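The chain that follows stands alone, in the form predicted alone, written as structure tokens.
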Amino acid sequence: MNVAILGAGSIGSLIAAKISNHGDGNLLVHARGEHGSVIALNGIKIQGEEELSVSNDRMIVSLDEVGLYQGLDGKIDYLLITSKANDVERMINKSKDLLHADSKVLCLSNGLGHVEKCIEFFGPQRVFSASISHGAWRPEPGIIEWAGKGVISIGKFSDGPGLNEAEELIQLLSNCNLNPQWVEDGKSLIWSKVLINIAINPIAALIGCKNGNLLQTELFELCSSVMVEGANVARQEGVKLPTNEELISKLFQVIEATSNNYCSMLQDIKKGRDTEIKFLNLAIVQRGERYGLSTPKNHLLSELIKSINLSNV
């Protein structure tokens, strides 16, 4: 099985390191910057939940600054896009020559619209819905802190491929101890992750706090109301979701489980990078407008995060 991971930041590098120890085919890892250069020279080191060092000869590394490796064109069986949301479309465009007729595509990036974009480019018969809840960050280039074990969820999106087409990849990820799970309703899968992200990320980023601080009563009420606005939009799109009470209970559990984490949006702001707000809260606002739904809290958070992005320019 040949696998390509495009946009290998923290999550992509974690998956790459684990697959490199269990896969029996070629593994293409496409990264950028100093992190990509260190991977190309020295491989990947995992610490935290597991200690693992993978040498660079266990994978084919290409650098964004140089160009995507072309030696596996037409030979990739599974394409995993793990970039930041803002880079997804660019990664899609780069990967067009990698696939063959039966290749399958998963996008693990945060936010709304990525599956639809993949379907538009690759065709519905190739695209799974997917999300990931493993926690990972980079203390320095080439080193990944596996901060918390989660799952990789793979699902059927509309008329896309089903469980039979995913079994080979699920077996590989299971062998890698990455906890894959199949979800029949891929649209609900994507929205469930998005609702958590819109409730946590912008608020924690604006305050500059760990996730656990959001359990304070007034802050948690704000997080919950942001989530409910998003859930109202999702239901207008025909997404099957639990009750608001169940969603809020799940939000509490996630915040509690990740209480010591600094969310990715806060890390982006600290490093002066663009955030993923337009694929999260701003996407909620825009989709709500289609149905005449007011989403004032998501709108306010979007504007505040956008103002920080502009001040970093």
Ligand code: KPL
Given for the second form:
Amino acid sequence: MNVAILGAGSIGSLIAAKISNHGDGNLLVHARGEHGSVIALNGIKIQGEEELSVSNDRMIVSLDEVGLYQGLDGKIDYLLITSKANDVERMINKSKDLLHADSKVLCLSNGLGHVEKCIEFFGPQRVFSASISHGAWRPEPGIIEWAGKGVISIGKFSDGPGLNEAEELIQLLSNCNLNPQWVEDGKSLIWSKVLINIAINPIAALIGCKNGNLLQTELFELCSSVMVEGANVARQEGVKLPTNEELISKLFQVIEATSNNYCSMLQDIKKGRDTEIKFLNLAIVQRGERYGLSTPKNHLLSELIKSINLSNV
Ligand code: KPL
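To test you: the structure above is the form predicted alone. What is the structure of the form predicted together with ketopantoate (KPL)?
Everything in the complex follows now, all chains and molecules, and the chain you saw is the first one.
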């Protein structure tokens, strides 16, 4: 089975290292910057939850600055897009020649709209919905800290492929100890992760705190109300969600479980990178407008985060 991972930052490199150790086919890893160059030269080192070093001859590394490797064109069975949300569309456009008629595509990036983009490009019969809750970050180029074990959820999106077509990949990810799970309702899978991200990321990023600080009563109430605005929009879109109380209790659990993390949006801001706000809170505001639903807290947070991005320029 041939796998391609496009946009291999922390999460993509973690998956790549594990697959290169267990897979029996070709593995194409497309990365960029210093991280990409170090992987191409030395392979990937994982630390934290597991210690693992894989050499560069276990995979084919291609660098974004040079161009996508073409030697596996038409031969990739599973394409995993793991880039930042802002780069998903570019990764999709790059990958068209990699696939064959039965290839399957998953996008593990944060935010709304990626599955729809993949479907538009690759066709509904080739696209799963997916999300990931493993925690990973990069202390140095080429080195991935696996900070917390989570799951990789793969789901059916509308009339897309079902469990049978995901089984081979689920087996591989399970051999890799990456805890894959199948979810029948792929739409609520995407939204459940988005609701967590809109509630935690911009607030922790603006305060500059670890996720755990958001458990203080007033901050947690703010996070919860941001989440409920998002849930109202999701329900208007016909997404089946648990009650608000259940969503809020899930939010509490996620903040507790990730209390020592600096969220991805804060890390982006610290590194002067674009944030994913456009695919998170701002996407909630825009979708809310379509239904005449006002989402004032998501709107304010979006404006504040956008202004940080602008002042970074
Ligand atoms: O997904 C995350 C992120 O930082 O993007 C959470 C769950 C908030 C963990 O930090």
